[in-house]
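What follows is one chain in C-alpha cells, specifically the form predicted alone.
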Amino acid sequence: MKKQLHHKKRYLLPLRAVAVIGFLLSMVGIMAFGLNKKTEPIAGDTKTKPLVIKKDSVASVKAFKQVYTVLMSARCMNCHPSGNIPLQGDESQLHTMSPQRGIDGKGVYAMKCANCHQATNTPGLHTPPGNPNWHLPPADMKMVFQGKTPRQLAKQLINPKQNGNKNMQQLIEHADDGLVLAGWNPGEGRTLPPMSHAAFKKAWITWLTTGAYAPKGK
C-alpha cells in the first residue's frame, strides 16, 4: 500500500507543473490576443488607442479638402512661405520687415523670430502673435504651402523627407502642435481658419487613417 502512494506521489508532482504550465501559457496566449485586438482610433485620444488605417479614397479626399482650406489660410501659410521671408497679414503679404529663414527657421545674426514674437501674444491690435517656439520650417525642410496644389500638398504632408521625419502617428499627434494651436489665437485684428480646431483636427486624423490620400490634379 505505501509503495502505491509513493507512486502516486511520483506522479502527482509532475501532472501539477504541467497544469500549472499550461494555465500560465493559456494567460500569455490571451494577454496576446488583448495586445493585438484593434480598435478605432478616436480623435483627441490616439496616443492611447491603436492606430488602425481603414481605406476610403472617397473618405480621404473628403477629409483632406477640409484640412486644405485651413492649410492655406493666412494663419498657417504666413509660416509656409516659398522663399526665404515669412508672410504676414490676412493678405499674406510679405513680412515688412524683410527678416530671413535662417537654417533652423528663427531668424539670421541680429533678426531673429524671438525679438518681436514673444512666448505670449503681445497685446493690442495687429501686434505680434506669439508663441515659446515662435519659426519657420529649417532651410533643410521648407514645408512649403505657398502655392502648392491640394495634391501636391497632401503628396509632401505624408513624405518623411519633406514632412520632417514624421511617421503616421508622428503627424497626427502634430494637430496639437504648439505653433498649430496658434493658429486659432491669432491675437486682436485677424482672421481665425475656416474651421474651428477641434473640426479641423478630425478632418486631418479623418484624412491619415482612411489612407492619407492625394486629390486628383496636378
Contents of the next structure:
Amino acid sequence: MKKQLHHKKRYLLPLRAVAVIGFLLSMVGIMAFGLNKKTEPIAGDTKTKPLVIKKDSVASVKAFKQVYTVLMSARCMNCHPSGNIPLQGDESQLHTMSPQRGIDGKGVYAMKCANCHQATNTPGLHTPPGNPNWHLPPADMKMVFQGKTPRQLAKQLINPKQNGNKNMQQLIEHADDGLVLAGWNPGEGRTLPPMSHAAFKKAWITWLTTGAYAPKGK
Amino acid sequence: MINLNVNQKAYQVDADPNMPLLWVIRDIIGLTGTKYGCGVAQCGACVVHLNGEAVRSCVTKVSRAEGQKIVTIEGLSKDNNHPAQVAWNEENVPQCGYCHSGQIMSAAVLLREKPNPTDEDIDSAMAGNICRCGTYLRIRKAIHLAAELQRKESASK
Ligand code: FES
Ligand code: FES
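One more: the block was the form predicted alone; return the form predicted in complex with its partner chain.
Everything in the complex follows now, all chains and molecules, and the chain you saw is the first one.
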C-alpha cells in the first residue's frame, strides 16, 4: 500500500504542471486521481467519454496481465529492445544488418529506419513493414520491454521520467498511436499480437483507470 | 506523369506510382549504375540518395520520390571525384564491382554526417551493404582515406 501511495505522488507533479497552463477541468480530475477518494472524471474533454478513475487493484492487475501479453509479443517488443538494435521476426531475433537506434530512435548515417521502412508495408512475404513514422524509442527514453517482468514494465510505463513525460490522458491516447496500431498491420508473414487492438485498448484503459497497479513480484 | 528530379535533371515519367524507384531509374530513365540485388531491402546494391538519405530504391515507391531530390551514383560528383570515389579507386576496392555503387552511396552519407568516422561508425553505417566478394576490409580502408581526402579538400577551400 505504501508503495502504491508513493507511486501516486509521482504522478501528481507533471499533471499539476499541465493544470498550471490552464486545464482547470483536468485539474479537478487529477486531484481526484491523486487523492483517489471516490469515482470522479479526470478529464471532461476526452474524445469519447469522460475518464473515470475507480481504484480497483484486483481489476487493474488483471487488466495489466492482458496488456503485458500484448506488449511482450513480437509485434510490440521488437521495437522495444533492451539493446540499441531492434528485434525482428516472430522469434524476436536481432534485426539483420544491425541497424542502430541513434539519438532520435530513427537510426544512424546510411542506416536510418526510413531508408527501408516505407510509409506503408512493402508487398510480399517478410518484406519491410511500413509506417510513416517508423522508429525505436529515442536514446533518452528507451522504454525497454524486452526482459521486463510485469511489475517492472507496469511501473516503467506510468513513470513520467521513463515514459516521455506522459500523463494519464496521454497514456490512454497512446493506445491509438500510429506505431502502436501498426502492430496489428504487420505485413505478410508475421503473427498478430495475442488479442485484437480493441481488446488491448480496453485492457489498457481498464488498467490505467483502475489505478494503474503494478502486479506483485519482482 | 510523375515529375522526378534525378541528378539535378528534371524527368517526367509515365509510370505506376507504386513502381519501385529502382525500376524507374534503371529501365525508364536509363541510369544503370544503380544495381538490383535482392529487391527486398536486404543487400544495399540499390542505394540512392533521396533528399540526402541513403534509401533503398528497390522498396521505395516512385511516388515517394516525386518532386524530391534524387541522386544516383552517376550524379554523386561531377567527374567521379567525390572523396569516396577517389578513395575507392586508390584502394582498388571493387572485385566484381556489383555492390559498389550502393556501398559508395552509403559511405557518402556517413562521410557527410561523420566526417571523421571510427571503425565502429563505419560498421554501423555500412552494415546494411552486403558484398558477395568480401571487400569489406578495403571498403573500411577506403572510407578512412576518403575522410582524409575530404578533410584536405575542406582545408584547402
Ligand atoms: S536490391 Fe535493394 S536492397 Fe537489395
Ligand atoms: S565487389 Fe563483388 S559484390 Fe562487392
